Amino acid sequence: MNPFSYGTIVKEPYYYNRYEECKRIVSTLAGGNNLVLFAPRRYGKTSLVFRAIEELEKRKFTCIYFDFLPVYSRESFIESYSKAILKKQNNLEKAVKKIAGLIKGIRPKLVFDQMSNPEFSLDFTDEKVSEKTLEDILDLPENLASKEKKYIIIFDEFQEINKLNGENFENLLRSKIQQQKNVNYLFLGSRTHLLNDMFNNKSRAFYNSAMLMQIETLPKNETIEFLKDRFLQSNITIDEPVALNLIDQAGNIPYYIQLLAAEIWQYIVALHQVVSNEVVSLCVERIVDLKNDYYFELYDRQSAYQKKIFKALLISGENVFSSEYTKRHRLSATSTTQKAILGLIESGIIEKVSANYFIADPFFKRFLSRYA
């Protein structure tokens, strides 16, 4: 069995480090504030949440996790909300009760299938949903939790609520979350600039409301043990320099390590041989054949100027909009190249840390180094 994950939430053998980090997390949610947890894509943050979940747990907080990546409009984010919250409840048919006389715009429902399992749906009783029924919803933690079972909610890719009618709903949802005694909140998201506006923007209702903690890359070192490690488990061997090469190779982002380590395990386990530098670089290269067709049409979605983006990025990220950077990569006005990257970064082809700005996907990059 591969020793590698990737692609799924990371659970134990095949997640390391970020103690300090789950520690933290735990620590400031149970101690009743509220978090804004920042880093880009492919980070690792949902699988840190999770471990986190796991210790607030032991400690009888319910967590109810919600991912507002699906949700399109109120109605959704009202059942989607209304089920994760279902889910954590021991009496079914209790809660499905209370919530119908907690919140008056829904009709709730619980049935069983054939093999007993409870199915849970709700109707609405207005053709519109009002807004009485949408703040009912978001009081309902509050009303189900208590001094000695308190609630978090861990709201997963809450930039999107700008979807649910932009301002209004932030207004709507900080206005509750200032009322309420017994529910804390984790925010997170894979868009980090708009994550970021959000919450130290002075115009924003979310400004100065949560503790800011941001994900930074894995330390080498420990990385380094951990694939150490995960290949002697097969009788395979990799040296620091080769171990240290196959982080480098991969952005030093954990997915794409994880993906890398993945790939290399699968080409030589029949082999039982070292790990080398030769074969990091082979496998980084099937890699990219493998996506290929993908990188292709990704890249051919750019506008030219994005795609001239790129190849400057290849070179540095750095100092972007100074004058210096236009000038030696012939770069046009610096709105034009502000515009391009906010395109990039909004499809999150481009990430930035600090002042850095890189191409997120170091596989692409990969791929981008032999057309641009």
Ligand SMILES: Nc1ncnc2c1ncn2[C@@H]1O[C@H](COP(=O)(O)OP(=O)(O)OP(=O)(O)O)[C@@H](O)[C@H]1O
Given for the second form:
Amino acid sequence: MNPFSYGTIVKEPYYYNRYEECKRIVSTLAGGNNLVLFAPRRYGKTSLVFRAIEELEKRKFTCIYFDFLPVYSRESFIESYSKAILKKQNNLEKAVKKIAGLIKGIRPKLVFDQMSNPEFSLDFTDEKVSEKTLEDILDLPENLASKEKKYIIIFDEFQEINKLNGENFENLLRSKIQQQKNVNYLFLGSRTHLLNDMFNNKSRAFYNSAMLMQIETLPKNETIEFLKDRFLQSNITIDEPVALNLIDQAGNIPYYIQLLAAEIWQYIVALHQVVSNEVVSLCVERIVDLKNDYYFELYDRQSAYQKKIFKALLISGENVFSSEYTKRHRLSATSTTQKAILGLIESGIIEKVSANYFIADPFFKRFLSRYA
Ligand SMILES: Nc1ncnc2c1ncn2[C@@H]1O[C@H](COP(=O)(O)OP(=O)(O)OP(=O)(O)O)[C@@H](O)[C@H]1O
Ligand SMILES: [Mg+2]
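Next up, the form predicted in complex with this ligand, please; the one we just looked at was the form predicted alone.
Then the entire complex follows, led off by the chain already shown.
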């Protein structure tokens, strides 16, 4: 079995570090505060939060994890949110009855699947979901919680509530959250600039409503130890400088580190070799080749000016709006650059950390440099 794992929520032995962060999440929420967790894509937010959930459940909190990504309407929110809440109830039948009395405008019911397992489903009684129904569902955790049985709601990809547009939903949720005594909230998401705007913009409902926490990349020395250990399981050796090179090639981003390491393992496992820099480079190219069609389409979709910006970013992502940068890369007016960069951030192709802009996927970066 490949000793590396990527693309899903990871646990030990595929998970390391972030113990302090986990403690902080647990103590903030257990202490009755709300928290928002920031980090660019694929840094390990969801995995970290699942670890925190385990801890919180040990302390008898009821944790409801809810992902906003698949939500596309008020109805779909109500349906999947109530399902997520019901999943955590011991007596499903009793809970369904209770919910029927608590939420106006829905008719919840239990159906049985082919294996005779009970499943929850609901009908809407009115043609259009009313504000009241939405209010009731947002109050549901508070109505099920008690002083002895507190709830913690985890909203992943929270920036997606923009889809439900908008402000109305945001305002309503904010006011509900403020009133609730036995429920706390953890917000996280991968579109840092959108989340940032929600929580740091004075004119937005969630301004100042939660403590902020940022997670960074994993410390390189621990990543090196992790790589050495995991490769050693299959009698493969990797020296420190090569491990460092692997980390750099993967942009020091947890997901890409494990993706590249998994590819290297697959390439080398039968040979029981030492991982060399040549092998690292070869595997980087293999990954880029595998994704070539996808990357090509992605590249093709961008405007000519955005392609020009890619070229500039391959060289540097610092001071991109300075006159020197503009001159050096023959860019247009700052406002044009800003617009193009914003578009690339919106589509998740580039990320901004501190004042530095970079291409989010290190293998797409490598793809681009083939043509630069
Ligand atoms: N603590 C960790 N130790 C080792 N690898 C990790 C860790 N956290 C994350 N990873 C790697 O990163 C991958 C992505 O993790 P996860 O889905 O938790 O990140 P995310 O920030 O929620 O990503 P997204 O932005 O796509 O939602 C994992 O599959 C794993 O390969
Ligand atoms: Mg995630």
